[in-house]
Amino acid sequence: MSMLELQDVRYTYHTKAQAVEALRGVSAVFEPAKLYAVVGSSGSGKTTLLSLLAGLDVPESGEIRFRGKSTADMDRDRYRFEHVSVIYQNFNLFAHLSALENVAYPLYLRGIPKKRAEEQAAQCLVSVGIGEDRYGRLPGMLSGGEQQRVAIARALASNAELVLADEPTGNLDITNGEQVVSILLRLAHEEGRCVIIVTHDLEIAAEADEILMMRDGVTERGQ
């Protein structure tokens, strides 16, 4: 069964000087337990497609519809919340708060007590490969590897169902870079969530389950 299901979507973006269609009638499916990979050149229309994914805005026509719910019918707020993690390409931590307080935050963000919260963010930090010696620490203490998969493990915490990943790699070296989408199949296969990346790296796309090709404002499905 689809999680989310994209049917004709189209998306301008109005200046004073010109209109540029970004999306172009883009249709696709994406189901549970699969990792996706969404790839094309600057321009081509990847990242308006992540933030529509993401409910930060809805179509100008077409529709996406979330477990059959168009986006456009529901409190986008609560989606995000809810049911949406979005990882960024430059990790988007909060600098004052330790590893561990920022993988508990959509924890304190929902009530729970301040020790259960703990608990829980410091079993999503071991199941990412981070240590206890970690948790302290500020995220300008930690490699950008490190502060990619504590960015990883604050999705694992809020519990989304939908994982979206605006260039996860794209600030680390190979290494580190591997270990992220060998985390987000496991998210994927494993834990049964659906998992989106954006990317421009083809290696990386090669790991996906599927992988669409954007171009000029369109999908094409490969793989």
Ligand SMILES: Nc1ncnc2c1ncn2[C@@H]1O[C@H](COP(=O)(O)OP(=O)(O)OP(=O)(O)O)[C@@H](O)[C@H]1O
The other form holds:
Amino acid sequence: MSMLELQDVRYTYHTKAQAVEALRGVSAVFEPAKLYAVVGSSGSGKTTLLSLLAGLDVPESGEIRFRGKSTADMDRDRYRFEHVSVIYQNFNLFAHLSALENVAYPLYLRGIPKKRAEEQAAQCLVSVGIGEDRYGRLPGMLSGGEQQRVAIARALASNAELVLADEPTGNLDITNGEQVVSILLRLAHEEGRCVIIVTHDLEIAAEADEILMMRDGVTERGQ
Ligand SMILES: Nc1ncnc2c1ncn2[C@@H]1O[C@H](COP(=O)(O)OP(=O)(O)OP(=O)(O)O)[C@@H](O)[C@H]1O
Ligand SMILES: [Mg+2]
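Starting from the form predicted alone above, please write out the structure of the form predicted together with the named molecule.
Starting with the chain above, the whole complex follows.
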């Protein structure tokens, strides 16, 4: 079964001065165990699409189905908590928590005892190439690439089936960017998660299993 299905999804921002039709009828299917790249020019609706998939907002019309069930019939907070993990361009790590605690955080929230949460978090950090000497550091004491990998480790720890990332490599150099993409590919291919990233980098998009082109609030499927 597909992970996500969108049918004629529309979304309009209403500002005082005008109504902006950000999504004008998006239909798409996202499968588990695949990495998708959403590309398209600035303002084409990529971030809007991601925020609807993340359950941060709801479509104005049309439908999003998660594992066959309309998200309109689900509790939105619960949907986010149980199924979705979001990785942000600016990492969004908790500044006052160590690298290890940042990754363990979603596990604490799920009631996993501290020691076990930290053991699992450490495994996730190892798998993204963050060594033990970094565990105790606050995000501000890590490089951008390291912070991004900690953010990915946190997504790993959360066990969410759906991993969404808006420009996850936007603040990274080529080497770190490639490393992040290979980790995200692994998340999809080895763990069966559905990973959807927005990227402006066409070389990174080329590594995805499928490319979704956005133009003016609608999608055109790439290769
Ligand atoms: N909060 C908002 N209020 C009003 N209009 C908005 C708001 N956020 C986005 N828009 C508009 O909606 C459209 C889609 O924006 P969106 O952020 O989804 O684009 P994007 O493809 O992510 O662009 P970028 O590549 O620049 O991040 C744009 O025309 C934008 O100006
Ligand atoms: Mg955007």
